[in-house]
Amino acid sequence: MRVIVVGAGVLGTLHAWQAVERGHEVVHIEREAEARGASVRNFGLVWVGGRAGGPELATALRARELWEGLGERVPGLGFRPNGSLTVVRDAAERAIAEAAVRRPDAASRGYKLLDADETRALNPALRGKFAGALWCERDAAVEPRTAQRALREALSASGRYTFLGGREVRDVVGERAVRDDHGDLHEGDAVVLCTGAWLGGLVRELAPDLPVRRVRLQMMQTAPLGETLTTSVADADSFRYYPAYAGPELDALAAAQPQPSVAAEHRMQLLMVQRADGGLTIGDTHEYATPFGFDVVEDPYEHLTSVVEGLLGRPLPAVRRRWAGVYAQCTDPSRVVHRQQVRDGVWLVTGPGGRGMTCSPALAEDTANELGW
């Protein structure tokens, strides 16, 4: 087969990978010189711990398995099975962690409840004040700024992969063909559109009632920490955001301890991952109402800095980068992805939301199986 993949973010790149792995030829088209959207503006987290039980967790666990295999074959991904610690400060937050380890699927997530000393032993960089942490062994990380590039380099070595950057697909022509803004026609046996948060233009024409929305976030990255952050780190506000932690314990926390006003206004949680250069990627916020602002605001960064310094027990290294990003999310949050045939032989795959980096290997595998590649 000859497969046309549109979009070079993590989801599109892993669809290209699945096709090449199954012996097919791939033409991969990206409107930028290379990916510039949410796939490079994220934490690089392979985040199993917070996923909803059932199909979402199964997808994340399969993706985690696939990421590990990809990491062995493509060292440039920077894959590391570092796990995560969700740090708790008091009895109300600890009660949510205790409920998590009682879940019937806790073992598959690698959950374990740690006290403060055990938490510091696992991640000595955490020298602040806290009561303990929920450890999730199955969580992992990759390097988001370089992962797609490393995968493309490996794909190019196959001899069955062509990457065309700087070309925007403007039209689907007949069956299984697209035309780009250079006027070139690309014909194949299947077309997969993985256009991320680009939901207008051609995507709107093909799927006018798409049940997908856009979500904006703010993040930052620091200078090197000067020591190893051995795990990814979250604060207990992530309990409020991820579906695995829903239950009476979370309801009690929400009633007794509302978020600080800045965190509530910007729908915040702390997630923190150390990059290969030693810097920390820190976030994030969630904005749903469009049109989004064109600027970043400072209050969320000040809040995150305070939270991180409280956990590290030391000043945060200088912030070197701040950015905003936009990703596509299914309007039904229980759906992991929106996969739709929009023309004969043409499929649109979008809307994984904040699960894109985590779940893309498994989502691409599902597409390949469904399309009979």
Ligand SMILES: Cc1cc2nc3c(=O)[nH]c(=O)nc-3n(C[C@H](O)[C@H](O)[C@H](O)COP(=O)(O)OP(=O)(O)OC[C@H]3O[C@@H](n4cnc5c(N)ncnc54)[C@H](O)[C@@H]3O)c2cc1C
The other form holds:
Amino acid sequence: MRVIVVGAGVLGTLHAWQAVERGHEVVHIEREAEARGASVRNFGLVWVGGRAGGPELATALRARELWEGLGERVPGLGFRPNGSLTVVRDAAERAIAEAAVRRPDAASRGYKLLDADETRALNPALRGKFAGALWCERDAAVEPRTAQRALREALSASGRYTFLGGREVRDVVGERAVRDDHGDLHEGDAVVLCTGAWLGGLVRELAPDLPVRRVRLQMMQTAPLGETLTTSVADADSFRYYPAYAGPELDALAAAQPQPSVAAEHRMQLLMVQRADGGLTIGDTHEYATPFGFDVVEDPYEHLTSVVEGLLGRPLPAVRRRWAGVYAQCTDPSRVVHRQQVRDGVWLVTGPGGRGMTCSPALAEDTANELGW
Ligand SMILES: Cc1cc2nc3c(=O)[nH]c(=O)nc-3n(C[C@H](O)[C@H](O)[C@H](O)COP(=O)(O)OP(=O)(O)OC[C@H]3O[C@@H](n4cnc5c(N)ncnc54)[C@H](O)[C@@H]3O)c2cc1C
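Show the form predicted in complex with the ligand, please, the one above being the form predicted on its own.
Next comes the full complex, and the chain you just saw is listed first.
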């Protein structure tokens, strides 16, 4: 079988991976010279802890297992099972962590409630003030800037994979064929469009009423920290954004302790992961109203810096990079992804939202099983 995959973000690349693994030939087409969308702009967090119980958690856990296997075969992914600490500062935040460890699925996530000393023992770089943390052992990380490239290199070694960068797919032609903006036709037995948050143009023509919205985030990356951050780190504001923590304890926190105004205005949480070079990737904000800002604004960065410095108990290294990224998210938050047959032999897979880096290996596996590859 010959599979045409459009879009070289994590979702498209892992669809290509699934097809090649199952013995098929893949032509992989990307508008840019290489991936430049959400997949290279994210934290690289394989984040199991915050997932809603049920199908979303099952997908994330399967994906976590697949990432680990991929990491063994493709060292350039930088996969590491480093876990995460969601740090709590007071009794109201700690109550949410306590409720989390009482969940029936807590063991599958590797949740454990830690006091302040146990938190510091696990991650000695956290020398600031806090009351404890929710440890999630199943969380992991990869290097987003290099992951897609590393996977492509491994795919090329199969001899059944062709990457065509710098070509935008403009049309679906008949059944199972696409035409790119060089005028070339690519025919296959199946076409999978993993075109991310580009919901206009070709995608709008194929699926005008897509149940997906776009979300924009601001991020930054520092110079090397000079010491190891042994785990990924979140603050308790992340309880407000991840579905796993919904419940009366979160409602009580939201009622008693509104977020600081800048955090509320930009719908912020702290997530922080150390990169392979020692720098820290730190974010994020959530912007839902379009048109999105075309620039990055400074207030959220000042807020994140003060939160991180409070947890680390030291000044943040100089910020070296700032950027924004946009992902596509299913408007029904209980849907992990939107998979739609848009023409005979042509499928569109989009909308994994803020969990796309986490879940893509399992989402691609689901597509492959569903399509009988
Ligand atoms: C700032 C930020 C932080 C995030 N952090 C995390 C995280 O830590 N963990 C997590 O699980 N998720 C995270 N996410 C979400 C995750 O990054 C996305 O869900 C995921 O990357 C989506 O992958 P994708 O392949 O669908 O889209 P993309 O990575 O956007 O890739 C789509 C690709 O399709 C190409 N394309 C589009 N149209 C065409 C066309 N017509 N022809 C050819 N090519 C085309 C684009 O150029 C692009 O390269 C984050 C997202 C952002 C923005």
